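The chain below stands alone and is given in structure tokens; this is the form predicted alone.
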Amino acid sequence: MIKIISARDRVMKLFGGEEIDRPPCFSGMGNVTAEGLKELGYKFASIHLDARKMADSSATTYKLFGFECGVVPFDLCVEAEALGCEINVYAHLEDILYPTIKKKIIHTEDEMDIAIPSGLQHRGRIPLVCEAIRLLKKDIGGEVPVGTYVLGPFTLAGQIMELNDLLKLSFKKPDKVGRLLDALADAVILVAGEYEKAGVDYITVREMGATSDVLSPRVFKGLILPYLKKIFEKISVPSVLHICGKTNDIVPFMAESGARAISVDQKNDVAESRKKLGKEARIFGNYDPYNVLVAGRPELVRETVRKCVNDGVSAVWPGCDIWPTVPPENFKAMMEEIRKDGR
């Protein structure tokens, strides 16, 4: 009989290639819930700017529902802000609106040869996220793993300049784009290093913009993969590569990146990916975090969890961030269903 002490033990054994009792149900992306915020009395806009509130909010997803992790931050602007972009956190609004980039730092092709600011790891909200990691570790780190994420260099490039321009130049001037990605890979490595120092258990690199929905497998292999490899070579904690969209054509390249596991969304045929990569590969996925977990009924949630497991996932994991308005009964149904595998 396999002895699992805690959810943290289960996840870390999975990353280590050890046998476990069942697939864990966790994430490396945002999963704060409106129910958790209500419990704390926090406004959504405030949790992006305060380390204590960020950590508290993250911990509620485990405390209320048993979700097997704690993850900070919740938005995708941390690295871009540190590089010099202006962001909008919508502090004056009560609605759930994620921070967005208000002002980019690259406006023309001539501005693409950027230099990474000195002391990048101390700029913007990077120290705040590090403090949130430390607080989260003290709170729930003995029971569940604490994760964080960084953007992949191509996705980050799409944050600091217009994405359409980046996509066009990826075909017309790949060498120029490559130089930018190389510099941004260095920035990502710096940020990930700070999160490691803060004590994070695993890091997800979110390269959502490099989906094969918009880039061919050839472009991914030649332009994106080299810089992902550069990043994963420098990450010492367990790592995950997440890419959105129909990734079946590029999962072999994703597996070559050096990440300990790959994360795929609901558009990926996991059974096919499992056949391509073999039984030893760690594939995390791939339920729809909105149309199933938020908008579906508990019965659909349960069916989807079963399909994920039957298709061969190593961990039940969302296709992207979990939208905060997830109904409590759906979250509970997901966790109840996955626990059946451990009985």
Contents of the next structure:
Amino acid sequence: MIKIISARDRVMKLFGGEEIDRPPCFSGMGNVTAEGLKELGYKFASIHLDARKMADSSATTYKLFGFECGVVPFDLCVEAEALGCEINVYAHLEDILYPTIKKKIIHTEDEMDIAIPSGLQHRGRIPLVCEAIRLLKKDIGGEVPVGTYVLGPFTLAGQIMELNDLLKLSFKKPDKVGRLLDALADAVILVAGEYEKAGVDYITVREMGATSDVLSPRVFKGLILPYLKKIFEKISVPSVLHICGKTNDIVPFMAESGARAISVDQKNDVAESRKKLGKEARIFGNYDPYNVLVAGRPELVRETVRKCVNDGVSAVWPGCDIWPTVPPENFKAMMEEIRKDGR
Amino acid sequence: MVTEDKKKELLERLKNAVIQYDEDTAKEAAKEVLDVGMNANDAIFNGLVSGMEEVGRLFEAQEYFVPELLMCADALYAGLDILKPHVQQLDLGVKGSVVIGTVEGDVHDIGKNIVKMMFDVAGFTVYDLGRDVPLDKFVEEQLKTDSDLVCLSAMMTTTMVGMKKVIDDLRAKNPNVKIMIGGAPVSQDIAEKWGADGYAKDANNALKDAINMISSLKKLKEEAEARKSR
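Mind pulling up the form predicted in complex with the partner chain next to the form predicted alone we just looked at?
Time for the whole complex; same chain goes first.
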């Protein structure tokens, strides 16, 4: 008889390689919902700038729907901002628009030899995210695991310089790009270390910029993987490597990165990945967060849970951030369906 | 008069310059095209564009990825910039104007730029609004320029939904305008559901679709005018 005392217990056991009763349904990426914001009366643009609002918003996804985690932050600009970029939170709009980088710090190839600012972990919103982690832990941390994420070095490089240039240079001048990724890996390690101190249970490294929709598996292996390895070596809590898009050709490299689990989206054929990586590998995914969870009918929502489990995921996990306008009945249907697997 | 052999050689050089992302060769070959008095239109379509078609195939076969594609595009533009001023009349059977941009909240413009390049080579007048474009701006620009086509791009699921609003607004203001959407999260299904006329799976597909749309639009206009004059 497997004894699971909480959703947190289940996830931590999964990361630890222990037997569990069923796959958890959780995420390592943004998980705020419009329903949760309505309940709290918060505007989307405001929850990125206030630790209390950030933590409260994240907690509603567990409280309203039983999603088996709490994750902060919600946007992808935290590290870039700490490095000196300016961000836009679209405060003037009522619509749900995620913050983007307004001003980058590298404008030409010559500016690529950057130094990581001292005290990076105290700059920008990193202290705010740490505070949100502490608040979230206090609120729901006994019941569900609390996670956070950082960007992978290549994706982060695409935030602080023109992606166009970065992509071409990764081909023309890989040494130069490599040096930048090495420096950014140090930055990511600093930030992740700070989140660990705040008490986070697991950290996802999002390296979606290096998907095989964009970069060849050869470039991924030669140019990106070494710096991901460097990062995972330094993360002491359970870690996940997330890459979206076409990933079937690179899952063996992802598994080599040193992450405790890999995360893929709906474009990955998980049955095939499972065959490639074997039954011990932790594969999280590959639930389609928009076409199914937002736009699908509840029957499709349930079928997709089944498909993920049958294909062999270790956790049913959305392939990207939860899209905030997810219909409550769909979210509930997803959670109901996974709970049926409990033994 | 330029010999057939010379012509063939130059077309081959232009084509290979694009495939091998060699900007210098593209420039040199384009200059030589002008020097020897070869037809610039021919050089664009049977040289540069046919190179890009091969690049498209290599991309589909996953031999080329986005960095290669971007470098090939640079080579194409290097040649195109030299040849374009000497083009008398691009002959694709249809010419049109297009408003293009990446929707607000999205700062990814690589896909949009590749599609834009196809319109550029086809001789369309392109009004490029750039990226992170406020939704109202699309409608405003279409009305101002009376463009035949509006192309919306979104790279992220999180911004894709903004396209629906633009489509609705455009339809309300100008029911005849043709709308095409594209980007990683977009699908044929979404295009149909939201009432877009076309869905650009990739740049090649975007151009073919755009030409079809504009042809049908022009035909409608001609029919309407013919009825009026009767």
